[in-house]
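Let's start with one chain on its own, the form predicted alone, as structure tokens.
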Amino acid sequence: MTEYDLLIDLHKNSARQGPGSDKDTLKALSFINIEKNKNLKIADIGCGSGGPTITLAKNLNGKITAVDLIPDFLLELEEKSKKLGLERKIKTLKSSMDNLPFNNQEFDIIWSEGAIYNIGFENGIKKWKDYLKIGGIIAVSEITWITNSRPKEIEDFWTHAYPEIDTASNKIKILENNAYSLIGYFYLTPNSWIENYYKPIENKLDAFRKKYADSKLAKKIIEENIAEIELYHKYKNYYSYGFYIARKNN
């Protein structure tokens, strides 16, 4: 198996594939003034197995197109939506987020939790803007420094892992420079990282280690996850995911 295949296997059957919570999704929604009876068109880009998608479907009227590149995650979402009676509100789409088959100004809301980093924050908000109606809402969570200075160890780690990591003020400037107006911002609390993302991974590592005992790639993935979790516990006061909610002006 490739490293990509192994990572998918590790993250399957998890509520989320990144930090976040239903509470965070609902908090982001609270910034948006939505007409209760409006039939919305929503895209959830990089939906994974659909944690945020399900929360959106429960709390909004309309249809959600849930986009991900990994069929296993989309299948999980389809099964969840059927069990909850939400299948009429959610349509899955296998597609790369940088080459989406959407029409100009098709959506009222574009949502993306913990996924825009795959194509870069600035690139993503520029590309996806075309699909959003004027006055429409974009809501994305993005790895963000929450202090202006930080220890070299964590600065080096994240600068290497994701060079676009930055402070919220600079992320907001990018939004404003691309004709969005910020209507809300907050950062995720440690609970959204530890309880909803890291602990579920830790609970899987022993079984994953046994399943792929002869795989050097699997060993590498385990070591990298343990190291990342340790870094978060050590430096969680310096970074988090920032949740940015903005309106398209033109």
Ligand SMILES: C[S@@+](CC[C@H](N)C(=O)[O-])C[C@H]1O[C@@H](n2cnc3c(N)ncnc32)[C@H](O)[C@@H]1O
Second form
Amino acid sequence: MTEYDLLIDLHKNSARQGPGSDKDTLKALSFINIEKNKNLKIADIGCGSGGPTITLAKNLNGKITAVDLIPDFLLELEEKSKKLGLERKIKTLKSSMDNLPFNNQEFDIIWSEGAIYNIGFENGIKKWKDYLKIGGIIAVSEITWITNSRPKEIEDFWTHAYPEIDTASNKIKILENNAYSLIGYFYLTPNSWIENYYKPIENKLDAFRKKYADSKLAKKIIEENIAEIELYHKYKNYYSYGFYIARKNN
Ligand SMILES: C[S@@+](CC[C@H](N)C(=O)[O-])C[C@H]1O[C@@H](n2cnc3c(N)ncnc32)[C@H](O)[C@@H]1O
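Next up, can you give the form predicted in complex with the named molecule of this protein, since the form predicted alone came first?
Zooming out: every chain and molecule, the one shown earlier first.
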């Protein structure tokens, strides 16, 4: 089994594949002035098994194209949406977020929770802008420093893992430099990391360890997850996921 397959196995059958909550999705949505009864076109990019997608579908009129690279996650989302009677609102699409088969100015809203880092924040907001109507909204969550300085251990860890990690003011500048106007920002509380993301992973680790007892790669994945969780508990006052909601100006 490759590392990729092991990671999918660890993360499938979870409500979410990253920090976040229905409450956060709704809070981000509350910044958007949505015309009642407007039939919206929405893309949820890097949707995973669709935690955020389902919340959007329950709270918006229109159609959501839910994109991810991993078929197992998309299948889970399809099953969930059928159970909830939302299948007419959600269409899944297996595609890479850096090469999407979308048309110019196709969408009213582009949503992406905890996923844009895969192609980099600046690259992502530039690429996806083409698919947004003028006046359309982008809502993305992205790992963000929430203080201006921080201990070296956590600075080194995250800068190595994701060199684009930065403060909200610098991320907002990037949005402005690319002709977006910020309409809302907040960052996720520890509950969205611990209860909704890290605890479900911790609950799976024993079974995962037993299932892949002979795999060095699985051992590495377990160790990396434990280290990341420990660092979060130690340094959670210095970083979080920032949620950026912005309008495309032109
Ligand atoms: C941290 S998870 C977030 C999932 C979901 N948005 C959520 O909040 O639960 C990131 C997602 O991005 C997807 N992903 C990674 N690289 C991708 C790519 N190049 N194109 C599309 N999806 C990608 C992963 O499969 C994963 O489902």
